[in-house]
Amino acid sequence: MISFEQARHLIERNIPRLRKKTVKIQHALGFVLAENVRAPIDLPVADNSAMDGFVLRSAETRHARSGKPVSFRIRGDIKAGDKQNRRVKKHEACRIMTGAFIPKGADTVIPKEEAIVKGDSLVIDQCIPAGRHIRYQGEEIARGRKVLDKGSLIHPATVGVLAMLGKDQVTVFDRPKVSLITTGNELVKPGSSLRPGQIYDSNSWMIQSALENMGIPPLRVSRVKDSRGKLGSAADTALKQSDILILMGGVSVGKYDYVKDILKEAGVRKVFWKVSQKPGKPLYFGRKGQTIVFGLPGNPASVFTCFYEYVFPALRRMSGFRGSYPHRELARIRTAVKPDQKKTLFLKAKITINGKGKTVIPLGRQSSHMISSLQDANCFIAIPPSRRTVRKGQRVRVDLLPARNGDL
């Protein structure tokens, strides 16, 4: 049996090489950039007006004052999208719209609401400095500058930046293909009638939802009885098609726990089995070629814990994220906890922020078969092995769950 830290290290060492692909930007949301993106153009592409108003030469206003104004003849309109081939001559001004290119010879803009217009003339009664209300070429992004870093998550604003740079496609890290297999004669699909000895399958639905929450819908979901033949067939198919295979149930030492033997027969090399933790001790991890395999215990709380502490980081790393683990914080615990002397404990918990900082409280119903308290959980408290009681108010390590599993 290995420690929690050793298990994570072994998984890291066995993550296969990342794959890349090129996608259209309208399909890039949620992927991770596999390249640095540099600006092929200046932004803005040319000097343009930040306001609706009038554009003119600032030098011609230097003697203007109240009682001795200067007049400019208004010569036409310049709209956004017009070619940059206009020129403002001496004692002339043009109406200009927001985003329109600044014409040659002009260097300042007077907002419409500040302008004094008399007939076809613009009257200026003050000195107007150069550069007012002008967006200069390249002031936001200069051509050739690195705009987006490899390893960045593509969110809606990222798509907007790519589009503004004129890019219609981008290279990203491909998401892993994931298959789920849940085992157990006792499991039935929700919505069915329960017969004696049966329970509803929550694991496959829960982990399928967790994957979809990550933007990685599973390639296939199989629910298999405790049969060597059926389990072997399902595992063989999934191993051929998947980057990650997740099995739930059948990894302990029971008479009908076939998963380890089936995986060995399928050519999967066991990296480890059993981690000194609670819940989730009989965790299995193996590899076959470029496919990695997780065998999660069958109890729902064990499945949930092992998924977020081990599978979730592996999925993120294979998707190209630089930070793959759940976000970790320190918070003051609101009740005393007795550690296990040999195992790392993962306690379902809720962290809150108040005037005294961050505090965290373990929730009820901590047993590995109990899932209901996970509804209120937004984190795990990780308690390392120790003989010493964790005191109320002591700072403890907290692993945050994704935001959609409880509000922070």
The other form holds:
Amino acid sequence: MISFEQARHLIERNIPRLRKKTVKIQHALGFVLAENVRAPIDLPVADNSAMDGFVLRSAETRHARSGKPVSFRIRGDIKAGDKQNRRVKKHEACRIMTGAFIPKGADTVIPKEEAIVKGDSLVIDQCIPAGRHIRYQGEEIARGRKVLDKGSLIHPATVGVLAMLGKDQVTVFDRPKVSLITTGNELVKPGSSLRPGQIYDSNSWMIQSALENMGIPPLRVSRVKDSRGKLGSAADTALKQSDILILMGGVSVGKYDYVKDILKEAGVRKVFWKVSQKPGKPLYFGRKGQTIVFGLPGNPASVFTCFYEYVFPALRRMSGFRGSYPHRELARIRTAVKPDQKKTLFLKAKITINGKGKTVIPLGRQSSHMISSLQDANCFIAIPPSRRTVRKGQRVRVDLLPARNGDL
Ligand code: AMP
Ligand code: MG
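How about the form predicted together with ligand AMP, since we already have the form predicted on its own?
Time for the whole complex; same chain goes first.
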């Protein structure tokens, strides 16, 4: 049986090739950039005023003193959007608005709040240096410079930067196409009444939501019985359409656990089955061409844990993200825990970060069929088999769940 680290490594090595596509910037949010973005223009595009005020030639204020002021004729207004074809003449000033381009000849701005205006003249009683309140062409970004890096997430400010550069579209990594299959004769949809032997299907709803949370709604969600035929045809269809197929349930050693068999028949090559971990030991991972396949053991806590420890990082990679996931922390545990000599333990937990540092508490109801305590969880405590003891107050590794899952 392989370890958690080996499993992660094998998945990483089998991440399919990424596809690119071009999207309009209004649809780019949440995608990852598949190109370095260079500035096609200077920013600012031209020297312009940072204030509402007056613009003039600073050299003409050289001899101005409080007892010996210099007057400038105020000649016209320069608004944001006006062409830069005006020239400020000798002993003249223009009214200028924020964002308006600096006219030829002028080189300094006096804010309205500091200006002394008498009739149609501006009175200057001190020497004004050149360059005050001017935003210079190219001072933020010079034309040709790299502004955004391939591999970075497009968030609202990124969209703003793209628009500022005049770009209405951008190349991103396409999101992976995901299909979900849940299997089990016992499963019924929430909302219907339970007959003897039945339970509600929670996994497919939970993982569908987890995918939607990532901005990757699944292509299809199939709910099938433990029947080779039905499972086989659902898997065949999903394999044709998807970059990643996630099956839930039916991957263990039970007589009716058909997932591994039908995947083999469908031409999927097994990369591994079983990881020394709890929950989620019978985790399956395989590959067919450019499609990867996860078989998650059906217990709901196993599904949730395996999704965030294995599937989520794979999906992030497949979406073009570069950084590793989940984010890890070290925190002091608030109760003792008994490590397992053979398995990595994942405990549903809540981490708190405050002035005293980081502490983490394992939550109740840890068994693999229980998920109710996940409502309050924002992380897993991961305890490797190499760990001999975990005493109260000792540091433990914590894998953070994505922010929207908790209040961290
Ligand atoms: P399996 O992996 O199919 O052996 O299932 C392991 C356990 O998880 C069994 O107790 C199943 O009833 C339960 N289970 C499987 N699939 C689901 C599901 N979609 N929702 C809730 N429980 C499930
Ligand atoms: Mg089953």
